[in-house]
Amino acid sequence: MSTNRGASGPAALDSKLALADLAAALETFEQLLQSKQSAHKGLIFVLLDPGVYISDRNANPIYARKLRDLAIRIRGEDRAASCLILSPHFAIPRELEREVTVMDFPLPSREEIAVYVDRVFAKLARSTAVTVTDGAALRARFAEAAVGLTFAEIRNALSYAVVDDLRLDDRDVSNVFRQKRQIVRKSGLLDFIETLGLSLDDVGGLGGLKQWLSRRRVAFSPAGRDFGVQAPKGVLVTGVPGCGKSWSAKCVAASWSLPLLKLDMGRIYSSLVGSSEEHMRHAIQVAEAVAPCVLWLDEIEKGLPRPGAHIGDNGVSLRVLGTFLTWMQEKESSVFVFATANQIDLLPPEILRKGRFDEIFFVDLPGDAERREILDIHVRRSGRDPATIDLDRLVALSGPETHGPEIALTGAELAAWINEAMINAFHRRLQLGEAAPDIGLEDFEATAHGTVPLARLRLEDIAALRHWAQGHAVRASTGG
């Protein structure tokens, strides 16, 4: 706000510079309130981003006192005046809590975004320089992808899409997700995980988990919302390490065509008082801004306080846990939380209570049919035809028949086994030349007996996991 309306030159410049200081601005506001010229006029005082002056970390009692005096004077003298504080993030000092009314401006709703996208499409359609593939379906895809963005961010995404090739079509929907990726990168707390080319078909076995996830895909579609289906809260997947928990998180996000955000709990904690809780709240806000999305918390037990253990961080981890659990219980945004855990006994019991996650699944060692499916997937990913390899023999080599009762290779061990066989085949080709045969059963047999399965090293731990899962979790597999 300028006090020299219409003035120019050094005097006006000095006035503007003076208003850049909070104390000077408040003094100017006081002078205007005392002015006889403004006695019968309404006044609106605007403060832009004053938090740097009056936040708790940079608290200056003079600034808070002057701002409070201004509020009391406006109210006490019954003046037609208001003071607006505009800031994207503003922590209200305790002295001002009773003097301030907080108003949040939410992100645009789906309906508002749809109207804005329709307006932009109509404007571009009238341009002779831009080719627009107009259609209700394409506009709906743009609007759905833009949920969680501001109008400025949507405009930027559409501008990038048009400038790229002077066209606006189905391929340009990815520009909206690129804009969301920027939001995630700027947060510094979340990672945007690429899932191009994946689907639930790339998960070997785990039929029960895949069926459960497939049914909930409709919850994120416009038709599902119109029907009244509520977005699911999330799922907790626990079990034997290396059996596809993390891989499933990537594949479900790709299958649902949703962004995948990974939250590293280690980034949440900070040495500054109050920063850890603030980081968790900020990470949640970013996830909700990018929604609909999948929020992946890998090995969640490593970032939460252990039950019954001594808490030596002055309760920081408990407050972070409380913030996360409250959000999980009350959240209405389309953020699907996919949490994985290897050691379920390290999780606090509060997180296992119904209402936090929609379901808890247990992933066991893969059975014969599941190992065959996993081998088929990884052989194809290596560029080979599974029909040229005796998969039945590989299933026998990777299971109890070779390694002993109750012992089988995990999915990660099967992938590593195939890679070892590929190395053997390539080494043979280096020695014999192009005439050497391609990868064969002998390459797998050469390394099969040299592998020490995780199931043998952690046999007691796996037995304890199975015992816990009998009454607490749903089996992720549909067969043995």
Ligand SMILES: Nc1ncnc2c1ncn2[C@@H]1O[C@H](COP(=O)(O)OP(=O)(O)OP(=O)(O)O)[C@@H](O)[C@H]1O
Contents of the next structure:
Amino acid sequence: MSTNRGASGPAALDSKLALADLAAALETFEQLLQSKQSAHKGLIFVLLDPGVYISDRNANPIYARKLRDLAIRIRGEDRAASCLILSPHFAIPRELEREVTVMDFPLPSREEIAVYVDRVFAKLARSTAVTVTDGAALRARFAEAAVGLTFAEIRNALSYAVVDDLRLDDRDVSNVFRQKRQIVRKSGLLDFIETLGLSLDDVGGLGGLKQWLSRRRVAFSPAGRDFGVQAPKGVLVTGVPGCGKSWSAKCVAASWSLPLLKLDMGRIYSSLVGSSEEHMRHAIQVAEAVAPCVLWLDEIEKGLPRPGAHIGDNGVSLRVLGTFLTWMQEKESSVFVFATANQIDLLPPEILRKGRFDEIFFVDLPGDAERREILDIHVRRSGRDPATIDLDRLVALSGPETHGPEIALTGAELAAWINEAMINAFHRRLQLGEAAPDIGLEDFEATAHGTVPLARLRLEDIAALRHWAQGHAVRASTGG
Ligand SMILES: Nc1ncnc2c1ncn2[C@@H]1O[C@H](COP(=O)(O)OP(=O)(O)OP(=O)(O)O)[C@@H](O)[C@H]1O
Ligand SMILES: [Mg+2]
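Structure of the form predicted in complex with the named molecule, given the form predicted on its own:
Let us now look at the entire complex, which starts with that chain.
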């Protein structure tokens, strides 16, 4: 809250109040405002991290009320007085919203970080106790990795890098990433998902989606950025369950060598401390701190009320989504959002509007050629050579030829089928010993009829999804 009229030049900080008790601090503010000596002086009150008193769920409302009285009084008396609230996180309570102007202090820019890293390197190079492998390329790598951290965090990461072995070299870049991992873990809202060993080649079919993603990879390279390519905002992938939505999120992050952060919508709403909107804002901040990264929102519709339903949460979930969408719209950071949705009928129309996601993809049941690719990938992943298995026969066994028109196994069902066949083969090995033949067509045939395909159970739902997709989304497959 600030009413600076009448002040000439910056107001002087007359009293530095380091009081532990907010009630006493506010009392002192009032006395200072009243006192004759200060009547013609500018006053600045500084509150450091008062969140626990003011905005936490258990905060006593009396404090917010007192601050509001103070603001009204400052304005009413036209005093050159301001109250500064300094805090890394501060949820403004409703009753104070109109009195407060929020000023965000942005994280250091790439250029500022580069200067800072150069300075730290130069300082360390002068020290006789530390061996520094200097070089413009290494400093650039440190600076690139440190984007999204505060100066204090960068200093921590570099100090940690030095103290373990009194050396600062190439291997220490990972310390910067470790610092980022900690930020994510401490947030409690996001998870770092391991994607080691995966790549977009592990996604079978979905040629359109893969091509779209592959073309955008350049936006995350320094060369692409220098050229002026803007970071893409993200994609929304919807469609038939088990056909590779979540899997694609993992594979694209791995393919782009970016960390994958999973945002659990449930946790945004369920945590006991702080408001849901504050959680969403915090999660976004954390993702921006780790950028460049992929932010994965799995089942984005989770927690949203059904359209037209009488909302039980006073619109909280829509406000949370609003916070997210506004950020998406304005975002310039290298956070690539990969959102998936299963129940598109729950998505509010604003999410589908242009300017939010760059593209909306629809993932359908895999066609013959796509099932072949998926089978090939998972057979390989089980350590077997696909050339030793009759994949054409498996394609036939998993599609319309066997199950009837329009029915095919999903990617998840194909992966599960391979696993069943592997179990079958292993049992044979247990019975017959080393001489037993390895996995073969008979294992697939023996396990082919174990489950009813999801597509048969949910043909109507799938038809409705396809119908919706025609007007709203691009097909993720290129046929087959
Ligand atoms: N196109 C695909 N290529 C390779 N593997 C796939 C593909 N689709 C699915 N799979 C396999 O099936 C598993 C489940 O798929 P995934 O979790 O991506 O489904 P989903 O579309 O997110 O489904 P849900 O809507 O149920 O969340 C994956 O872990 C992967 O092993
Ligand atoms: Mg999924």
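If you superpose the two forms and keep the largest set of C-alpha atoms that fall within 1.5 Å, you have the rigid core. Remember, it's a predicted structure, so these values are computed and weren't measured experimentally. Positions refer to the first chain, counted from 1.
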Shift of L166 between these two forms at or above 2 Å (CA, core fit): yes
Core-aligned CA displacement of N175 at least 2 Å between these two forms: yes
Residue shift check between these two forms, rigid core fit, L454 Cα at least 2 Å: no
